[in-house]
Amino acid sequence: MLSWHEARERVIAIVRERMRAPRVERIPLGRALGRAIAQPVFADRDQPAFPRSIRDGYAIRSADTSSLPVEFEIIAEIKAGSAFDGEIGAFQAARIMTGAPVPAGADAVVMLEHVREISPTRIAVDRAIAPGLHVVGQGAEARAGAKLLDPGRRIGFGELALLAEIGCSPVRVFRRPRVAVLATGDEIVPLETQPGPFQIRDTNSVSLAAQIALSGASVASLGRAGDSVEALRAGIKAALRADAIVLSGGVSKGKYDLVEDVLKEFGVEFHFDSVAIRPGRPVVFGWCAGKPVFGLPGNPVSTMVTFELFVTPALDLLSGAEPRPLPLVSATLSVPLNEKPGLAHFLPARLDWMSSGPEARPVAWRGSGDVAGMAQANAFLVVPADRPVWRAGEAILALVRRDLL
């Protein structure tokens, strides 16, 4: 049986190899958060465009520092946005706010902090000031023509704010994947219906939906299938129209449990049928008719950690971007765990983060189906399958809920 991490390599090697190249489309620049860019990205001119004060301050010509303290006359004012056509001479400076440009002459800023101010028009300096203080020199940044995005780099904040910066809007990006999910199982009921004494409402569909939507995919929703051949034959066939399916429940080795022999006859090729985490182990990777298949456990926990832990990598690659790490982070563990050998442990946990960094703590829970046992968690604790006892302070990973970083 493959360990989690085999597992979740041979899914990022599979994929990369056989997806077909995502399309590219054209959209504007305030809708392309979390999305792959498409285009290498150039610089339109230098950034910045000019030599920029970093300070409120007094622009002046470092050199007349070299004698202390040292006068200078105020001879101009200059705010972001516009700018001085003079010369700053011997012992002149203008007084200059954040972001606007540095006049001809001046090397330097020195800050309103650093001034003695003896009259309205004039200002003494009792320090010395050193070339290029507090000035940005144009193209310090970036050269006009160079390049700052390459294809395939995930759009955040930051790169907004830097697309935005060249104009490049609108901007070429990859499109997302669009995932089929198909919930499995006669006790499953959509959320409006009243479920019956035996019956759970669909409470998968849901999760799934918001995981594929935090791996940047758009989502395909089936609803359910029941246990049986015909009605899990249609919804596959369904699902096939999607850029990758996401299957939950009917994995395992039950009577009913009917998902692996549906799903061979429409040819998947079968890369695992299980892996070796509690909760989650028996989980289904395979592939056909040029997209991944995913067959995740029923059980809502354990669909939530084989989504994170195999789906979601697959889901970048196939939004035109590389799989992102596993958010984990070591914490330090405030009780002591005593988990089977044998399996890998993702515990549902509770991460604080005090002054000496994160704690972790278990959160009580009653198995893989229990879901308001998990609403108290942020994170799993990571417990490996050799090493299943561990004393409080010790530091142990966490693998971070992704929706709530």
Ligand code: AMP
Second form
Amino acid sequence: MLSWHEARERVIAIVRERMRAPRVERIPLGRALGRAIAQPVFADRDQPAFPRSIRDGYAIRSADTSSLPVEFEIIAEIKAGSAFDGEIGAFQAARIMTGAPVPAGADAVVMLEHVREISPTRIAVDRAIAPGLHVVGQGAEARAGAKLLDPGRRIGFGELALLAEIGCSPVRVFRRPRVAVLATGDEIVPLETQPGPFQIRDTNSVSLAAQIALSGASVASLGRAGDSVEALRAGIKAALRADAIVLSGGVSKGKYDLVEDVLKEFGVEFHFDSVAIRPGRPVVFGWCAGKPVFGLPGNPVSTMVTFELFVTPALDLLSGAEPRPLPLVSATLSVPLNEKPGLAHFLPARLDWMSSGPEARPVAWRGSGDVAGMAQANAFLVVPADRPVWRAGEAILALVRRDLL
Ligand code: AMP
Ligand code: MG
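Could you switch over to the form predicted in complex with the ligand, since the one displayed so far is the form predicted on its own?
So here's everything in the complex, that chain up top.
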């Protein structure tokens, strides 16, 4: 059986190798959060476009501070957005605001806190000022024409600021992949329906839609298919219109776990159908008609964990981006652990961010169907297959719930 690392690597390798290049669209910058950029991005002008003061203070010639104390005559005031077109001479200063252009002649800014005001037109400075102090030279951040971003970079708030700075709107981005979600199981009823005594509500369609949205893809929810070959056929046929398919349930070894059989009918090429993890062992990954197909186990916590490990990197690639790293942090265990060896365990856990770093303890739960237990958790402790026993106080990896990051 594959380890989860191997299975994840396999998903990434297969999707990277087989996927078609995602389509490109032009959208206003304000709607581009989370998209992968589909064009290289160049500086439209020098950044900054002028030598910029990064303090409120006085623009001076730094050489004038070679013998101290020294007095300066204030000859101008420069607000952000305007300029002084004269030149600063020896022992002259311009009052300057943060973001304003440093005038000709001056090569440094003494911050307001470091001058003594002698009169409305004179200041004194008691310290040596280095050339360039508190000045960002023209083009020091980026020269006009310099490449700032490569295609494939995901647009976060930092990238949005950069694209705004160079006026890049509309921006060319990769289209969001459409992901079909199909829940399987005769016992599952939609959210709006009052479940019968032995039925349960479809939680997976809801949580999967959330995980898909968090990954930046769009969801086509296909509802539920019952545990019959005919129902699954119809559901999977509809699902194959999307860019990726995520099924939940029906992938274990039970008599009514028919998903794999029906996927075979559609010619799915299987790359794995189990991974050495708990929860989530019977997880299926295949390729069909140019798209990835995932059969995730039906237990809600298994569905969530396997989505994070295996589906998220696939959706990243289909979105035109590189797979994002798993949100793993090292945490101090506050209780000992003793799990069964042979499978890697993902234990729902509570992480508390203490001043010394994160501390983790597993939450009480009744296995992978226990949604109430999982909702107490904000992370999963990663207990390796070959390291089942842990002492309190040891540092262990925790997979942080991406939705709570
Ligand atoms: P399965 O993988 O089909 O064997 O299902 C495993 C367990 O998960 C069973 O207890 C199912 O009732 C439950 N389950 C399957 N699909 C869902 C769903 N969409 N929402 C909530 N529970 C589910
Ligand atoms: Mg089932």
